[in-house]
Partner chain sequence: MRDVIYRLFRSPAALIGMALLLLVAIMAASASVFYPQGPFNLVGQPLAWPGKLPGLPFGTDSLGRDVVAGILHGSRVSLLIGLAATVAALALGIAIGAPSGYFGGWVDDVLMRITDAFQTIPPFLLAIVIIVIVRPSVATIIFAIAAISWPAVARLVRAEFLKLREAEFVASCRLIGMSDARIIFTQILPNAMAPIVVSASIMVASAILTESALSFLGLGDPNAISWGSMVGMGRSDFRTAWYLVAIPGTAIVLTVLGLNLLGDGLNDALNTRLHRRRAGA
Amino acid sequence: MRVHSFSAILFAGVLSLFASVASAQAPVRGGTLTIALPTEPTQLNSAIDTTQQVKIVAGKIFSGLVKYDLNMKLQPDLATSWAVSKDGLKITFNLRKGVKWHDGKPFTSADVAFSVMKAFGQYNGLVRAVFANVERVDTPDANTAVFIMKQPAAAIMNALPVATATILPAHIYDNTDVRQNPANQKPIGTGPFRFVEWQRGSSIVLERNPDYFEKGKPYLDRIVFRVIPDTQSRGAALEAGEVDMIYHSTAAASDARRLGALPNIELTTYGYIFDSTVCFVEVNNEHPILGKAEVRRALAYAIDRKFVLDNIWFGFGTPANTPIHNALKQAAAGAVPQYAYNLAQAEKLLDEAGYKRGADGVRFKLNIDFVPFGDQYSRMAQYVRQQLTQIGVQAEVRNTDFPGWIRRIWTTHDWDLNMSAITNASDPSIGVQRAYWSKNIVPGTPFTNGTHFKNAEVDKLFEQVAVEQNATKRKAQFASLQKILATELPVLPLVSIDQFTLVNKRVQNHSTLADGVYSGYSDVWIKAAK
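Where the form is predicted alone, the structure of this chain alone:
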C-alpha cells in the first residue's frame, strides 16, 4: 500500500522521482480501463460544469491550453508555448498546428476565443471570476491566441488545464445556447479519446482517438465508465477486478486502507493538487436563525473536527480551521478564531442569542442535506445531527440524488445545513472566491456561492487578491480573508481532505499530472498480466 500526504506531494522534491519511476517500464499499447462513477453526469461539457463526474469523463475527450506536472510546472497541451507581458496585461499562446476536432474540423484560435469569452468565461463557476479579467481574445492568425486583460489576474496561469478551462469547438457551439447544446450529450473534442456511447444508468464508453496530436498516444484502446451509485458495491467491484479505479475518495474511507493493502491494489493521494478539497458544514446564510453569525459560531463549538477526521475520513487529511486548504502555502491562514469542541459553550451562545430550550428541550429544528459522493458525507450528516441534538437543536437528515441535491442547494435554495466540500483548485482565487464572493450568487449554477453569504470586505479582498502580483501582499490578503471567514462562518470547516484514488496496479501513469484522474490519460497504459 502506498499512501502519500497531499502536502508532501505539492511541495516535496521527490515528485519528479515518482513520475520517472512510474514511467520506467516501456508503455504497452492496448487494453480497456474501467473506472467506477459514483454518480451519473447529466451532461459531458466540463467548460460549464466542473462537477467531478463530468470532469473525469470530459477530461479525456477535450483538451486545455496547458497541462501541469506534479511540481505545477506548465507543460504543452493545445498551446506549445506562451508568454506573459511584464505588466500581466497580455498573454500570448502559440497553438499547435494540425490539430483536428473529433469530427475532422481544424482546431484554431477561434475556438480558444469562443471558449474564453462565451463558454467557461461565463458559465464555469470555478474560473468565471478569474477569466472575467479577460477583456478580449485576439486571434491574429489561426495558430495564435492573445488574451488582452482588463487587469492582471494573478491565478490565470494556474487555471488553464482541461479540467477547469475546457476548450470547446466554436463551430459546434457558437451562436447556440451552450448549456442546452446537443453536443453536451455527445461531445466532440480534440482529446486523446473520442465519445462512443452513453447507456443511461449503466456506462459511458470512449475509444482511442487515432488522430490525437501527441504522436503514438494514447496507449489505451478504450475507457469505460461504469455507473455504480452504491459505495460498498464500488469497493466490491474493485476488489473483484470488475473495475480498475475508484477516484476522488468515493470508496468508503473506512474500507480504503484495507483495499489498499491488497497485493493488486494501490492507494494513493497523488494527482489532486487541483482539488485541494475542504469539507465543511455549509450553512444557508438567508435562514432566519442560521443567518446570524452568533448561531453559526455556537454550532461550530458543537462539532469535534478531530472526531470527523479520525472516524469518518479515517485520517485522510487534517482538521480545517478555514475554507482554504492548508496545502496552499501561498495562502497560509495565520491567526484565526478557533472553535475547540465544547458543548457547554455552544449551549451558552445559543442561550445568549435568544434560542433557549423549550419545554420539550428543543431550541429549533433544521434539515440536513449532504452531497451523495461516497459514504463520508452521509456519515457526517448523521454525526452532526447527533451533535446538534445534544445542544437542543432537532435535525432531520434528508437523502437526495445528485440532480435533486444540486437543484435544492443552488436553484430552489430550499435547505438549512449541507454536508459538502469545495475544491480550492491550485489557488484560492480559482476555487474559493466563487463560494464567498457575493457577485457569484448565481441561481442554477452549481458550486458557486450557494450559502448566499454577503460581506463587502470579503468581496473587496477577493477582488484585490485576484489581481495582486506581489506574493507577500497576496499572502497578507488571504490571511485577512480567512480571519473574516473564520469569524463570520458562512460554512463550518471540518477537514482539509487528502483525496485518494484506489487503482489496480496493472494501471500505469494514472497520477503523473497535477489534475491526476481529471487529465486526458494519454500517457496511461495497462501492464500485461504475467
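The structure above corresponds to the form predicted alone; please give the structure of the form predicted together with its partner chain next.
Next comes a single chain, given without company.
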C-alpha cells in the first residue's frame, strides 16, 4: 500500500515535470483555429457594435491602443507608451511606427483621432459615455495622439482595448456613414489577421497578416469562425474535434462540466474580466408595491442565491451581494447588507409592510418577465415564481420575444419583475452606472435605467467615481455606492457569473489577456498532434 502511494507520488511528480516542460514549449507556426459562433454577426465593425460575436471576430482583425494582461497591467498595442497628466486632462499616446493597414496604407495618428471622435466615441453603446469626456484629439505628428479631456474620465484606460475602442482606418471611413460603410462587411484593420471571406450562414475566414507589427507573429495560418446556432450541436462539434473553441458560455452550462472533463478539452473561466456579468431580478421601482424598499428586501430573502448558482448556472460564478461583479477589483464591495435565504423573514417583512395574506393565502400578484436568451433566464423565472408562491405572492411568467421584451421593459414600462443580466464591462463607470443613474432613464433605449430607480446619493457617487483619479478614494466611493445599492435593492443581485470557454487542449495561449477571446490572438498557437 505504502509502496503504491509512493510510486503514485513519484508518477505524479514525473507527470507534472512533463507538464511544465510541455507548457514551456516554444510556439509552433501554422495551423487553423476553428471557433464556433452561436449566432451570425450582422457586420464586423466592433467600434459601432458591442455584441460578442462581432467583438470576437473584429478583435482579430483590428487593434486597440493598449491591451490589459490578466493582472490588469497595461500592455502596448498600437500605442507603445502613454502618459496621463496629473490633472487627468491630457493623455499622450506614442504610436507604433511603420504599422500598415491591411490594404497597405500607413497607420497614423489621424486614424486614432478619427476613431475616437467619429467612430466609437459616437456609436459604441458601452464606451460612448466615457469618450464623451474627450474634447478633441490633437495630432502633433503622425506618431503622436493627445487626448484633450473636458473632464477626467476614470475608466478611460479600461475602455481602450480593441474590443470596445477599435481603431478604424480613417482613409476608408472618413466622410462616410460609419454605420453603413461597406468596409463593415469586409473589414480592413491593423490586427494580426486579415479578412478573407464571409460565407453567409456558414463561416467567416481570416488569414495571417504577414505584415503584422509584432515580428514573427501571429503563429496561426488561419482562423475560421463557424456559425453553429444550436447549443447541443456546438457541444457535439467540439467533442468531435470539428471546432476548437466554444466561448462566452455558449455551450449548455449543464453540459460544460462533462465536456470540460473530456481528456482533450479544457474548461477555463479566464479572459472575461472585461465582460463581467451579474445576473439579477430587476424590479420596477415605480410599481405601487415593489416601489417600497422593504418589499424588495422581503423578496430578496425569499430567493436562495446558492440554489440559483448551483442549479441554474451550474456553479459558474459566485452569489452576488451587489450589482457589481466581484472580478472588478477596482470596485470591491465592502461590508454590505446580506439577505441570507430565509422564507420566514421574507413573510415577516411583508406582514410588517402591510401586505398580509388574504383569505386565499395570496398577498398580491405580480408578472415575471425574462430576457429570452438561453435557458437560464426562463429557469430563473420558473424558480422565482415558485419561491414567491411560498411567501404568498402569486406570479405569472410571461414569455416574450426579444423585441417585445425590450419594448415592455424600456418603452411601455409595463412590467413588475424581470430576470436579466448586464455586463459590467471593464469598469462600473462603463457597465453599471447606466442602469442606476437617474439621468439615464431614457424610455425607448434598451439597457438604460429601466427600473426607474432614483436616488440622489447614488447619482452623486456615480458622477464622482467617473472622474476620480485616486484609486483608493475611488474604491471607497464604490464601497459607499454598493452599500446603498444593497440596501435599497433597485435590483436583487443573484450571481456574479463566470463566463467559460471550452477549448481543445491543442490550442495554446488562448486566455492570456484581460479581454480573452476578444483579443487579437497573435500569441495563440496550435500544438501539433502527437
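The shown structure was predicted, so the numbers you read here are calculated from the model rather than taken from an experiment. Numbering follows the first chain given and starts at 1. We call the rigid core the largest set of C-alpha positions that still match within 1.5 Å between the two forms.
> Is residue 461 one of the residues whose C-alpha moves 2 Å or more between the two forms after the core fit?
Residue 461: C-alpha displaced by 2 Å or more between the two forms.
> Please state whether residue 261 has a C-alpha shift of 2 Å or more between the two forms, with the rigid core used for the fit.
Shift at residue 261: below 2 Å after core fit.
> Note the number of degrees the smaller rigid part rotates with respect to the larger part between the two forms, based on C-alpha superposition.
In whole degrees, the smaller rigid segment turns 22.
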